[in-house]
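Below you'll find only one chain, the form predicted alone, shown as structure tokens.
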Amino acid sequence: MAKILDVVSASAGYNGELILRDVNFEVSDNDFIGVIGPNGGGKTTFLKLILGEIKPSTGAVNYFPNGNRQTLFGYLPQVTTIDKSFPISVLDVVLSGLQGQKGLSGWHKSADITTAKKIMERAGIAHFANNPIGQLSGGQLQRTFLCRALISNPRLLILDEPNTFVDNKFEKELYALLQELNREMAIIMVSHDLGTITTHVKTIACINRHLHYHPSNRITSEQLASYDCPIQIIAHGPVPHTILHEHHD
């Protein structure tokens, strides 16, 4: 599989303190890497890293095969709030994941338009087209988000917490949609549910100020000791439960 990015012994922070020491990691074509941590251990700033929002204080991210980042990556941020005031519509929202590449003109082809109400099908929105964004639900509005970050057609795409705030019927059906994608992408998703995150990724990256990669899907208590900070463990099992490490202090 071809390489998309690496990351290589790249140390990051802001305003001269370093949140991530001596990251190595890499992106190839197809791979479906999950990221798990501690909050405050540095997923965010990953995230701005490989995305080149933050430029590394050592170390080097090199983008493949030119060096051009501008139409790798699609990304999803996490949705929290949203001004449901203002007046644009799902489609509007779709097509401004073209900007990057259209710049301030805003002009869209016949052809963009034909493309985003083709991913609205597949994620399954196409009917709310012109609805303005103040009406949808959560689960509409992060599938409204998500077609905004594959109409660029990326090669990478970034999803930060999808499953927030999104009923248990949508985040189903967005892991299924995912399983589908990354048969044509590469997939990198921050999440804090490990239980979920394990069935669906194919391989984990556990950041707290360092990046530890397990080239599986599978995490060992050992591992999950290396966050030194109480991490939740869902046990699967014939009683649903779940099971949290001790706090000492």
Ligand SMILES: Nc1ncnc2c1ncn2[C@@H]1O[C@H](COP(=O)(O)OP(=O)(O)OP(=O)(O)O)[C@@H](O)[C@H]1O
Second form
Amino acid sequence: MAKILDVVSASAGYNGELILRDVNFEVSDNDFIGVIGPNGGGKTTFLKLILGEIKPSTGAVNYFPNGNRQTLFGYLPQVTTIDKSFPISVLDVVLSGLQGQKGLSGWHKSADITTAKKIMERAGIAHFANNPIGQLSGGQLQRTFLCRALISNPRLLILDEPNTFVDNKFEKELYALLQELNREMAIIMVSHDLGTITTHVKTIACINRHLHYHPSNRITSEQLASYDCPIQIIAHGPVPHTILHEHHD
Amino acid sequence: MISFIVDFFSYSFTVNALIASLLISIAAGMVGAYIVARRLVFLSGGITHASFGGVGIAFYLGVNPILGAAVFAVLSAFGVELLTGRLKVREDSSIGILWSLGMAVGIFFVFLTPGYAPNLMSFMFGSILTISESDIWMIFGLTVVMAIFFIIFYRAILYLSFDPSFARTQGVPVELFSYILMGFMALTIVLSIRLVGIILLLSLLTIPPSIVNTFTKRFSSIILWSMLVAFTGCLGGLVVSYTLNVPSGATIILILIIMFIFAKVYRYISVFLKQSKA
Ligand SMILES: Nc1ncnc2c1ncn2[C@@H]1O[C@H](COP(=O)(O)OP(=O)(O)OP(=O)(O)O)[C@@H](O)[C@H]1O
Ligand SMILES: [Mg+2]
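Show the other one: the form predicted in complex with the ligand, since we just had the form predicted alone.
So here's everything in the complex, that chain up top.
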């Protein structure tokens, strides 16, 4: 499996204050990595580092095969501070996910609109296509941003808490969709819902100022403690109260 | 009526005024739609008023006031950026500071310069008669460059205005483009000063998109229709001000406001009718 990117002993932060220290990490095609960690631990910062939105103060982030990252990612931000009265249609928001491929001066072809409509169909927002985004509910808006991340059929899909705002039904559909997409693309997903993480992802990264990579989707609270990753375990169904999955050797 | 039309066009200054209005309306449509969508109206107000500092210094030095205004407009735009970004002053406070700093500098130098008080009025309230051929060429150049920029980069401008951090992940050079657009904004403001004046200028940029926004939520439609609305306002304003011999700037703004009220009332009534039918 080809490597998409690697992070080599990188530190990063804001205004001179380091949030992440000495991070080593790599992503290859078809990986499905769940990112967990406490609030303020640096998960979103880590994603921004990968995306190239913030530069490492030491170390490096390398993109393969040729160092070009523009057409690599589909990205769903954690919170999008948008202005809901901005004059833009739902369709145009989704199409904006193609701009990296189209280039700076790119315009859309009718094939792009067909692609957009197909994805929106799947996310259940197709009939809103021409509505201004101000008319959407929080969950519908989240679906729109998900479509925006997916439309470019990216090599690496980066999702920062994709389940915020959406209802249970769509959340289930979302995870089914991600399983399907994972055959074609690598996925990195931040979630606070450990139950979800362990059932859907392949490997886990714990981030609390440092990054600990756990090459399996089964993790015990002892391991979490040893990773210095004090997160609350929210278990679903018949999972033991404090231990998510017994660690089988 | 015929004789009025012949009269109206027989002065070269009215022809100049009409050409200038048309070009300014085209520029104002683009800049206005952008600043309204991105909520940069207060910033534009700050830049407009700060440019008066340049007018004052230019009077004092005896150089072209529009040049002085342009320098101050661009400086204040970057000044806001500097105060907000580097020195962590909150943005609306930065704008307020530079707004009054520019005005203060202007007043200071105008009072050091004897004998310019009447001319000053034309900068504060606009005086279409003072538009010269060279002004028109400058406005023409700006409008053409800006139109080309907007056509080529329309999608990038739309996306960076809507969600800058996502646009950045798509390879849009958000900072560079924001600076370029801020430069266009400052120059459009300065070149419109002759038409409506510093004090009234903000409405020329903001009323047309607000009218159009009542009927459409498409960014491209807002740009195009704002041009038409602005030009209608200018045309009406020029005719009325010529007929009644009142200042053009104030008349243009009043006509735009009347159009705004009509648009809102029309909208209100049509929504009301739709609801009562349902
Ligand atoms: N733009 C910023 N400027 C300065 N500090 C920031 C900025 N963004 C985040 N931080 C700081 O960096 C730290 C990590 O933030 P980050 O958003 O990466 O956390 P997170 O793990 O994603 O948390 P959450 O689970 O709440 O989303 C926090 O202490 C936060 O205060
Ligand atoms: Mg976060």
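The term rigid core refers to the maximal set of C-alpha atoms that superpose within 1.5 Å between the two forms. Positions refer to the first chain, counted from 1. This is a predicted model, so every value here is computed, not measured.
- Phe73 is not among the residues whose C-alpha shifts by 2 Å or more between the two forms once the rigid core is aligned; its shift stays under 2 Å.
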